[in-house]
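Just one chain follows, in the form predicted on its own, and it is written as structure tokens.
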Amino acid sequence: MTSEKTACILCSRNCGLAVEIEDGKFTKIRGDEDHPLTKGYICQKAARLEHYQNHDDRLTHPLKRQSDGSFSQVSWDEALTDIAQRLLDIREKHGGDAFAFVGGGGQGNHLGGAYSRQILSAMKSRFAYNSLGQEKTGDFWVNGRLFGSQMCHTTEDVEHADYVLFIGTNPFQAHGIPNARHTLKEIQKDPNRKMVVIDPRRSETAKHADIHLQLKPGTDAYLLSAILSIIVRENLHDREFIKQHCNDFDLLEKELLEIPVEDYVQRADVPLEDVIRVARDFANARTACVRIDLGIQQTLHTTLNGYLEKLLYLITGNFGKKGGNNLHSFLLPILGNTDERKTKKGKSLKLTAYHKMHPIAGIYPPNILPDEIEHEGENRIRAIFVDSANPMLTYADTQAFERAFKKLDLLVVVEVSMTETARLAHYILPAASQFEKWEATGFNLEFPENAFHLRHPLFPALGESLPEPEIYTRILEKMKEIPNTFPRLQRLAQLEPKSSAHLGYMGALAVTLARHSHWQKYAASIVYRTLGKALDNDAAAAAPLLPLAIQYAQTHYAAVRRAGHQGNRLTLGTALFRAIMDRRAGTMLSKHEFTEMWSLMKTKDKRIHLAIPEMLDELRALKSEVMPGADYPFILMAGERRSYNANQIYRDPTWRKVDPHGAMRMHPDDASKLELVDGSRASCQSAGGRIDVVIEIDDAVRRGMVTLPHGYGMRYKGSEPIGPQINLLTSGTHCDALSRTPFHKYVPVHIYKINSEVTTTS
């Protein structure tokens, strides 16, 4: 038995773990008290990670689809040679627009992203689709307009705020904030601090709150604009902060003063006196912050909701301060900045062929992908790599994805498990699990202190599976995009001792890439093949962290020094890199001061540009809007987070201690009208499809509203789907007009009783 340090991979918090391993299995999992951020905290889901590491759907060898639809085992060389040639043929015949990359990453699988995205460059394509494109791009777009770059991402200092406003989020289950359940309890028991939850369901977090505004689904924009209007009408906004840091408040103020507060609050169906109290107390609090999540990002007015929630902390001056909302640094560049108003080096942003959709933060929305594959025309997408994703179950409109994927000339899936998407692939390439390779997360999103956790492998790779860096580097070599060896770089990497700061190697790398400019886009694989071979413990995949650490230390020099790293302007980056490599429990990257947050702003004048014309237009349009779905009796909130659901890396259903069916939660009054009880079977039908569900009576949901969890519907070991396949109900066209984010939290449905019941486990 061995004891090791690692991290959870189930959500963006990536809590540090101390684990015990015996005979290739996790035998004990607990929180790691040495982790610089989570300090021993974990939730109940992390304790079940053995169900991810060892299960019967794990892939062990490359597989090739046969003409009859079955799969046969092939060698890596055979698979990659054929894939490379087919990619080259498609690129030559149809151009880069014929290729797209889907997925990549996962909740803790980001190190491989530096390698996988190189395939886009090799194919001369920019079409990257992933889960952020159906969750967060509306938020990124607003950030770009307010702060000058879509890479300016905000975080919230919940643990130090006097007043916390949770909107469309349930941290008790979804986490997303430091040590969520401990933090919620600390706020609840402190009489000088207040917690308000805005959510259509009386969630576990709402039960801790001082005030719960249980609004009607889809009315967030009405409620938030009413709160903002009250703040401005009563002169509760921070005029000094606005004068010092903001532009165009007069344009925004004019629109907010015209909001019909009483009418909008009535539409949201919450008590007016509570709304007024929240507006006043939030504005008057010494420190206040806002935490949001998919509840307002995947419902009506996706992008407008993101704009309004940011205005709450901006016009009240709760930005760039302890206990407020802040921008943050990050080590891994997981986002880009693709402002559709601008061109880069004389080139406009790449629009999709059918929808003419522009990227946001370098990402395209999965909602449009089936149409981009199926439309008539030479410029349709013909080849796709899917990496660490299962779009057949997790993207809107399962039927459309199945139909479209079957029309591809080439579908390659890089995965740990035999997923529903993998079953449609021409080639399945087995990736090592997150605990069988060097890995890390890019979700280090904290301020003023930020940390990074490089995880080392705990187990040998299963069968012939390979880490993504090796897979994609081999493909590039097969495509003749890079040579198999770089003798001079390899020699320099081996000669330099750790203390030399790798200055000779980095200089030679710069010269090599300058001489061979077409290699620059493959720098990750070049560093992997050269510097990577010189790193201890087979840590080649981590080699690109060296230039990233150097860049981070140069950008945040004083903050990196405050975190305890030693070195001058030339050597500090390498010192940071060595700390990342050596510290198994994670590394504090930097410690900023709050005044330094403003250096993270990307507007030329370092000011916040409050008036966004598109958002002001949408704000005006609320007055005449008719809510969709009036001819449906129920609104389904699809994708609820619960105690025992997670992302789809948990395929074995035995990991769940409760809720084996992924039950539909329904208010008792609604259930009574339909003659439904706990355990009843029912049929749920939307405009897009129909599924059967098991009913759970729950008075925490509003009347006329039902919920279903995500993370179900897999065919474990080829079985029938286990639990609800919720994306049989969703539609790619039911989405935000600007970002194309699906309205998963607002799906109009009918529900019909089925005359049978099941035994439920609670």
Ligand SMILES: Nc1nc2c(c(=O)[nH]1)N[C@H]1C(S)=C(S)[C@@H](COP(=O)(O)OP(=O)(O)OC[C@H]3O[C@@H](n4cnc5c(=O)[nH]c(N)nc54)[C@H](O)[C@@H]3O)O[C@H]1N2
Contents of the next structure:
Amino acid sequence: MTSEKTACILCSRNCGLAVEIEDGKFTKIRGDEDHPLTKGYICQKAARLEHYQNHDDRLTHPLKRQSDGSFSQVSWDEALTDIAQRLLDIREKHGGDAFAFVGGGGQGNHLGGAYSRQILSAMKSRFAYNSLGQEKTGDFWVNGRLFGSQMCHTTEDVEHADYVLFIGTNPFQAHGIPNARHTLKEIQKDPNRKMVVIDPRRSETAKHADIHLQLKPGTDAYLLSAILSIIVRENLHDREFIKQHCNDFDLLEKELLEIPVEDYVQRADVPLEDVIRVARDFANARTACVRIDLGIQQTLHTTLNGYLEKLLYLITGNFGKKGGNNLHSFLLPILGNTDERKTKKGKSLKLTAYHKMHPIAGIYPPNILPDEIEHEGENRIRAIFVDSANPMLTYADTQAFERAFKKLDLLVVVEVSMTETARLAHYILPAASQFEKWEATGFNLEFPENAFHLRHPLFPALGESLPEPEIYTRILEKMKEIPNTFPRLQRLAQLEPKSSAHLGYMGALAVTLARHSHWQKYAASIVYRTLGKALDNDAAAAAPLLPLAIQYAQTHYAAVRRAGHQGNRLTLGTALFRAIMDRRAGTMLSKHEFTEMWSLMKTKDKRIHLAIPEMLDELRALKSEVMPGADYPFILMAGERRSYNANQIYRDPTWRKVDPHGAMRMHPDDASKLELVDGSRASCQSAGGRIDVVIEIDDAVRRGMVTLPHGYGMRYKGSEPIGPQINLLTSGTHCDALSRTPFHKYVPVHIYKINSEVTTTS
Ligand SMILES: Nc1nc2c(c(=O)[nH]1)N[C@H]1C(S)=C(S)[C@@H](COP(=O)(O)OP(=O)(O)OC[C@H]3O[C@@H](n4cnc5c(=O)[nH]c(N)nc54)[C@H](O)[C@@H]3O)O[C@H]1N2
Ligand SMILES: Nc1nc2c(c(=O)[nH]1)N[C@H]1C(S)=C(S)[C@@H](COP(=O)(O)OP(=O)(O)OC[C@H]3O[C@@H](n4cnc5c(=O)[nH]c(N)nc54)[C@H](O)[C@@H]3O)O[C@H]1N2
Ligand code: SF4
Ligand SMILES: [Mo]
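Cool, the form predicted on its own is there; where's the form predicted together with the ligand?
Zooming out: every chain and molecule, the one shown earlier first.
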């Protein structure tokens, strides 16, 4: 038995874990008090991680599809030689646009993403699709306009705010904020602090709140603009802050004054006096912040909602201060900046062939992918790599994805498990699990104190599985994009003592990349094959953190030193890298001061550009809009976070202690009209599909709304789907016009009672 440190891989908190392992298994899992941010906190899901590490769907060998549809084992060399050749043929014949990369990191594994993305460069393609493009790209787009870059990501200091507004998020179950359940209880206990929840369901979080605005699904844009209007009408905005930091407030103010407050509040169907109270108290609070998530990002007016919630803290001056919302630093950058208005060296952004869609933050939206594969044009997508994602269950319109993926000339899936997507692949490449390799996430999203956790391997890789850095580096070598050896760099890496500043190596790397500029895009694999080989404990995969740490220390010099790292302008970065490598419980990266937040702004004038013309147009258009779905009796929230769902990460259903069916929650009044009781079977029909469900009566949901959980529908060991395959009901076209992210929380449906036995597919 050994005791080790690691982190949870189930949500963006990545809580630090202290674990005991024996015979290749976790025998004990608890929160790690030494973790610099999570300090011992965990939720009930982490204790079950043995169900991720060891189960019957784990992949052990590369698999190749045979002509009869079955899979047979092949060697790595055979698989990668053939894949590389087929990629080169497709590139030669159809150009790089015929290739797309899907996924590249889930809730716990982003280190591999630094390597997998290189295959896009090798294919001369820009088409990176991932799950952020079905939830957060609208938000990133707004950040780009307000703060000058789509990489300016915001965080919220819920732990120190006097007044917290949760809109469309249920941190009690979904977490996403520091030590969620403790933090919620702290606010609830303190008579001087207030919590407001805006959610059509009386969620577990709403149960802790001082005020719950139980609005009608999809009406957030009305409610939030009414709150903003009340604030400016009553002169509660922070004029001093606006004058000092913001542009174009007058344009915004004019629009906000036009909002018909009473009408909009009525549309949202919440008490006007509560709304007025929230507007006043939020604006008058000493410190206030807003935390949002999918409830507004996957419903009507996604991007506009993101704009309005940000205006709440901006015009009240709750930005760049303790207890407010803030920008934060990134060590491992998971976002890019792709402003569709700007051109780079005279070249505009790459639009997709069929939908002419531009990327946001470097990401294309999965919603359009089936059309980009299926259209008749020469420049359609013909080859795809899927890595760390299960689009067959998680992207909108399962039927369209199945149809489209079957038309591909090449589908390669890099996975730890035999998933529903893997079953469609030409090749399945087995990845070592997240506890069998060096891993980390870029979910270091905090301010003023930010931390990073590099996880060490705890178990040997299962069977022949390999870490992604090795898989993708071998593919680049097979494609002859990089040579197999770099003798000079390897020699220098070996020469320098392990604890040195690696200055000789870094200098030689810079010279090599300057001389061979076509290798720059493969820096991760080159560093992996050279410096990586010289690191202890086979830590090659972590080698690209050295240049990132150097860059981070240069950009945030004072903050890194405040976090206790020592060194001068040349050596601080390597000291930070060493700390990251050595501290198994995670490392505090930086301690900023609040005034330094403004240095993270990317507008040229370092001011916030409040008026976004596209958003003001959409705001104006709300007045004459009719809510969609009026001809359906129910709005389905397709994808709720509950105590026992965790995206598609756990496949073995025995991990769940409750909710085996992933039941549909329905208000008792609605249920009685349909003669449904707890445990009844019913059929749920949307415009696109039908699934059978089991009913759970729940008076916390609004009448006219039903909910189904996300994270079910797996065919474990080839079984029938377990629980609802919700994306049989959703659609890629029912989406935000600007970001193309789906309205999963607003799916109009009919529900019918069924008396026969349940079948769970469409
Ligand atoms: N247990 C668990 N936790 C998770 C995950 C998981 O699978 N399981 N997944 C992780 C991931 S990837 C993500 S992105 C986060 C998501 O985390 P959240 O967004 O917080 O979780 P959801 O339950 O999807 O949705 C949040 C709330 O939105 C509400 N809602 C629905 N429609 C509307 C609406 O029209 N307006 C408003 N204002 N609210 C609405 C729902 O009732 C729900 O309470 O969770 C993370 N954490
Ligand atoms: N209708 C509806 N659809 C939704 C949602 C919703 O609320 N409603 N939520 C959406 C959201 S917010 C998200 S984030 C997505 C999540 O959906 P996806 O992006 O598809 O990601 P995960 O569910 O996290 O699946 C991760 C996959 O990675 C595999 N994996 C785990 N570890 C590793 C590893 O180390 N290497 C490799 N190569 N693979 C690994 C797992 O086996 C799993 O199959 O789903 C989205 N889909
Ligand atoms: S699921 Fe999220 S909140 Fe729960 S232990 Fe894991 S990282 Fe922490
Ligand atoms: Mo997500």
